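Heads up, the chain below is alone and in the form predicted on its own; it's given as structure tokens.
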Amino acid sequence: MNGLTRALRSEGGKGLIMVSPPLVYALLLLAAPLATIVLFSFWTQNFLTIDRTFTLANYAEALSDPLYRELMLRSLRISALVTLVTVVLAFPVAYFISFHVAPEKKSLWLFLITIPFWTSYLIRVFLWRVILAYDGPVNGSLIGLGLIDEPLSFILYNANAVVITLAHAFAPFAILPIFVSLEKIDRSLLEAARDLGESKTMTFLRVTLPLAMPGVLAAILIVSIPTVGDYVTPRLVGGSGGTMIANMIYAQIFDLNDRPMGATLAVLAMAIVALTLIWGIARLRFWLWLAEARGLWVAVGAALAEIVALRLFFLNGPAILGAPATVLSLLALATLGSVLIFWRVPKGRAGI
């Protein structure tokens, strides 16, 4: 007991104990749930009841049924594609807002950027719906204008809707993390490039990129998480073109009363997810250092040639291999290269 009491009232201990409610807190509302979830998904539903005996006909039945296959890299294109036009678009806002705004009014810009988060996600989501409609402000505008005859079809219920809607709504969390790593960036290594006869350009791609990527690297995985396992956009603007896997997640679950078949689809989606960004953020790494090591053109076709073998080992496998297999020797593949990268291939002047 006197131990015990010593070691409470050490350095460790006393850490211990201010950890140990928010631990006990996140164990609590987040472990369990999720550890609920991934027990779920190895039962089956028969009818109002669950049988509980350990199965994996749910993984094998969702990794084969080419519906839950489509609805997954729908769901990672839209989302690669939201973040794609979010970053880019958020990076010029930011590098204004830090380089060329005066001090005692960046929190200004930071405040008005934030205006949006005054609303509820919802109403947002039901504006865009109002904007694109076929009777609505841009399709008006472009007749009045004379530039179209008729209303266009491709701006809503479909996966462009679910793009424009979620790249304005995930905006500020973009722009945000890459003014910080902007902030950060020492102005005198800026000017020693200047000095040295380095153009405004090459000093930015050499100096100021590299030196943002870490702030551009938590943009994407900050847009890239959520946007996956959006449920309320695709259901409002998206149609039947743009289903996600959280609608059929919510389907599953509450329509056709099968949660096990959900909870297996919520983990698949969790764990490609993950091993996506992870292989993402490996080749990132390993294309930088490629760049640097045998240049740039070297590094795009490495990139390119790595890009369409894997479409096409994902186009043909099923055929051969059968869909289950591909799907496991993909994400195998990925984790395995990813961490040879991690270990062997070094970061480079981008920190990554």
Second form
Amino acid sequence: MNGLTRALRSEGGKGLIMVSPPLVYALLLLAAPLATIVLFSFWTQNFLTIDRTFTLANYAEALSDPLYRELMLRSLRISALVTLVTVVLAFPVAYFISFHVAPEKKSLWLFLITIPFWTSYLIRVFLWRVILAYDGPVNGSLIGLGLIDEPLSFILYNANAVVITLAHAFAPFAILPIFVSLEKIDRSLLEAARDLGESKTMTFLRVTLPLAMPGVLAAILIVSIPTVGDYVTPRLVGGSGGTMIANMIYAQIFDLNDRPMGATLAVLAMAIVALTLIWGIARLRFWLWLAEARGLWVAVGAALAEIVALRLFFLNGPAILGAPATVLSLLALATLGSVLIFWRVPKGRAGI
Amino acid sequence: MKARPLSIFAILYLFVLYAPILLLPIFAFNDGTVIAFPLQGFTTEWFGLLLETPALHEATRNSLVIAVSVAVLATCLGLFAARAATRYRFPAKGGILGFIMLPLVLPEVIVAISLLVVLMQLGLDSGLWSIVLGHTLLCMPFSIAILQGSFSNMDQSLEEAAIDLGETPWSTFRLVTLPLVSPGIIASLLICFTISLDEFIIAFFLSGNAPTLPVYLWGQLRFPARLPMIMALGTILVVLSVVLLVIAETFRRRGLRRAGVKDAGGFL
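Now show the form predicted together with its partner chain, given that the preceding structure was the form predicted on its own.
Entire complex below, previous chain first.
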């Protein structure tokens, strides 16, 4: 008892007591529910009763049904595109605020950028439907300018519309972390690079960009994970070609009343996003290392070869090996590769 | 503003960012039932219609009850976490705080269905209270981020001085710490209120037969005839959020000035 009171009076003990209310709250309302859906994913449902025998049937079905696979892949593809668009467009803005805006005006710019993010998400998404509509302002002004003869139909009720709308919704999420990492850069390093004879572009590529990479990486994580699971945007602007995995999860739980299947899809979606990101980071480290050691073109070639090989394997694998075996072997290969890379390849200059 | 192309790009970016919000009032005051150009004429009819819709009033009441409870609950929990994060070193600190901040990146659908499955399994009816619990989980990270700023800007020697002068830890907290972080607390309350008022997914999954404002809005989006009214409602919501945010930002800055720190950026 004496030891316990001493432990509780120490700094670590006091800190743990202080953090315990929010921690207990998060354990009860986040960890326990997440554990429950993992458990649910191994059960099955017959009409209204839950069959609690442990089974992998849901996973087998989720991985082999072409519909689920298509939705999963589409969600990943849309999320990857959104992340790319958001980060590429956000970087110049973050750079502008950090390097070209007067210090006392920086917080005003950041405030202006965050305001739209806090206003009703539903209404913002709905208004994109209006903006991109057949007779909406985008088509109207393009026709008015004489750039097109008839309204563009590929910008609404498909995956493109989902990408545009989500990229808009997640813009501040990408700007803030990139801005923070740019602010941290010691300006004298840039002067040193210039003094030593680097051109402006090379200074940017060899000093600023690598030092901003942690922010870019944070932006990638903070945009890609939530966008995979977005429900509202696909429903409002996606049409049938833009449906994503979250819509299927909702349908399983509410319309088909198959909660274990909904849980399985949710668990799979999370696992796949997490693994894809880890693999992506591992690959990126490998390619950057290859570019440093063997030259840029070798790295680009290796990256392209790997992407083509993976794609071929993914497309033709199910016919030869069956769908679950293909997915599982891909999983195993990618994980093995990532472990090898993290183990053998050192962290590069970009901090990846 | 030296780099011309870059500043033009930034201004263009800001314009696109605001495009949907700028369109909203245009359609809210447009005298036509179709949400499209060309515009028909000026009317305030849609705002009047808002007053005559009882279902909307009930949804508003639900949302306000939830948002106020969430703001208070999340800020209280956030105070504990932010204080622990800035004042103490304890085992597994990074892991514990990272876990509490997790809802920031987790897709809301995942949080919503896991809560729903647990409620169904426990045989409980979902209702306003369950939305409050879910929203608090979601708002806690934002509250912690804001309060952490206030706590770390505060000079710790002030607290030590109070203890040395004979105050108890509790009275020190009440008389010294609380007044110094109060701008952060107000900012956190306002931000949590705004997030909860706007949140859709968790409310949608857990609302049962007591819709919140966004859930009601979602239901109305299916009826084209109701859209102008929704635009009017949206305009009011956007104006409300902007006003709340400006107040929150003012308090945050006042807190920074009180602590004598230079402003380094916005929320988060």
